[in-house]
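The chain below stands alone and is given as structure tokens, in the form predicted on its own.
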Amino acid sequence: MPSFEEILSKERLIINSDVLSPHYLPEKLLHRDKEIEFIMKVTAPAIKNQAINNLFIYGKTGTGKTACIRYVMKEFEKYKNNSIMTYVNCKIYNSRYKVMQKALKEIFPELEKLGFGIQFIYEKLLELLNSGKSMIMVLDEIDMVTDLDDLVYTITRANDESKSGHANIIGISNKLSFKERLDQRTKSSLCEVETVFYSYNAQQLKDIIKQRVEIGFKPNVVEESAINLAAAITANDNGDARYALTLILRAGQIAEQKGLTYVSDKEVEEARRFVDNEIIGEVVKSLPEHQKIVLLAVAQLTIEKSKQQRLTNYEDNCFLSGEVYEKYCKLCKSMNKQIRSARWYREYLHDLEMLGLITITETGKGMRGHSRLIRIGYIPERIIEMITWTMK
């Protein structure tokens, strides 16, 4: 029988994994200097207790946004003074109520009951900024906070009834368009600044690889060959440095499996196609309902083959828009769901296709108009068996 000594006291060429998560800070953030100096330049003034803007960043998954953020955050409670930067993950706290009870618990613990309104929680906001004290909420993921112009209304009205401190935000998102569900009168107020963190090439990969291989793993037992494959992999792919670490740590632990003493180019391919069913499955776990049910219109036509007429030099898996529209509205209808306006139907598009969920091809002229061609991305068996589960 096997036991936990045996397993425990082979070696390993993995000595520490935690340093190839994506929640791990290295104490340094490779090729992001700028975009860190920017974030602090907008920052800076609340250390002496000055206004400042409210800032939005933006940029692909795994291009560096929380980790820059979060670098910022240790930096800045290095100094003693009046501001407050509090983080919230709106993934999970995904509501005004929400997001302000996490924010302002810690000073107040008493929001940690329930019960308490949205007015007593804002009149507590309140207390905080006429005290002489001042907060940045930090909002990860802001444009999953489904009231998100309610929060960002409130936040900005706090300062008009402070006499002292100021209420910032800074939010993370990976949509351009989501301040488009903002109310002009919102947008008005913000006085905001912006940001793009762009994703990383093969170069700027293979130097983050190689800082956390030295750490996480025996020395020389991952090849060069292998670190350089992960980062062409990603590059060529999406850029993702989370993507990159969970490829090199996954090839390790199959190298670990196999009982290597190095880890090769085999590896990492390996590892690819493990990670590949691994990040799509959080992926379609994550998504909104709506987006869920689109993506699996899209899954379900595939399967079916669509018995309409296909236009021909097209492949059979690809469908128009408006298909894909129909079958979304028809599975609405038969889970009890509000049918959604074609205008978010579009933005679910847009989401869908920057996840690597769908593609979506604009043709010319001559085929009835402009049109657009969507096809799945991945195996339509397995998106419908993801959200069949995540949807019970």
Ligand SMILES: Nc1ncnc2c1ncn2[C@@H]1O[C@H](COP(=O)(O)OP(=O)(O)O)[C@@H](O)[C@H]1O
Second form
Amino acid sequence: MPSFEEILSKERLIINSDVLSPHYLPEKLLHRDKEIEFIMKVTAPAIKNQAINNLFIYGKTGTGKTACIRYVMKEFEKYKNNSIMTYVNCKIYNSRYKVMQKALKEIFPELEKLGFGIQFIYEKLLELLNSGKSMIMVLDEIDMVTDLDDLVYTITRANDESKSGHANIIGISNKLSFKERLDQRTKSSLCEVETVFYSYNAQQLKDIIKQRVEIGFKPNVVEESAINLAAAITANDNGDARYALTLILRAGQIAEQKGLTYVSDKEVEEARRFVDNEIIGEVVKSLPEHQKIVLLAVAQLTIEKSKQQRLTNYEDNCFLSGEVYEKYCKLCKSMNKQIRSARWYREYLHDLEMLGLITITETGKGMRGHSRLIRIGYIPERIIEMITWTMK
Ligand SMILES: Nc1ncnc2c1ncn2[C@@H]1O[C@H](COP(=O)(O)OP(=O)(O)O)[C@@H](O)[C@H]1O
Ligand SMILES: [Mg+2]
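Please show me the structure of the same protein in the form predicted together with the named molecule, now that we have looked at it in the form predicted on its own.
After this comes the whole thing, all chains and molecules, with the earlier chain placed first.
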């Protein structure tokens, strides 16, 4: 008979998968001393009850922004003072109302109840500030807030109106272009000081992976070359530490499933395909319908052309924008969907490119004037599979 004891005692490589999860905050953050010091310098006056500047932090996903701010918050809390630093995940609390309610209900539990007007919540904030306390709201993924101009304005106003305490914002965003889209007034209030988190390089990623492998895996089961490969793949791709850690975790799970006693390059390679599928799958699933159809058009054209040319290398196939639009129209007809105008179609292409699902190259002025060449960014068979599955 099988027993838990036997199963648990069987060679397991991963001893703690939690430490490889994106939510885990390691004791020591590597290669981010300068960034952490900068945030601390900006916020330090608050410990002495002095005013601080609003801070805006941006950088791509997985550059350690959330981890660093959580670290700073932990350190900040060690100093008893009149300032409260409070963390709000704007992916969940995505409006002025929700953000302010979330930030203030820790101090005023009565706000837990719904139904208060924004004015009431605002007065609670003023009450807090007028009692001599200060509040620093850390707004992670701040670009998700739908009425951000109102939120920034409200907090700035509270700061101006308060007789003693201060209200400040630390805004964090993954979207590099986001700042440019802000209203001028919002931008100048929010970005009084700012800092960029640059992507990690291969060496830095290697150190980050190693640190987690040491506590998450049994000693000496992950080969050095596997760590190097995971770091190199990630650095080449986007430098996202989360991706690197997920790769090594999946590689470990694959090795366990195979009953291996070590994790090598081969498992990392396999994990990569697996993780990419997971990520692309999520992206494709969340596309609006017509973007799916445009993407499907590119994928189908790619396969058709590869078949004609007996090519296995789909990467060389690219299509004129008009050609793809024609295919899109055909697909819409066969699916009984209303065809969207060429103007919309160009928007869809742009969105798909931003997501890395296609690439667009502008050709110089040719016979037919300015034209755009479209190429699929991922294995077309997989794309088709995912789209037909999600459109069922
Ligand atoms: N400098 C670092 N040292 C150790 N782990 C890191 C570092 N930067 C990021 N990580 C880890 O990588 C993952 C993603 O980091 P996160 O802070 O969530 O990135 P971001 O908020 O920029 O998207 C987390 O698991 C985090 O602990
Ligand atoms: Mg984050």
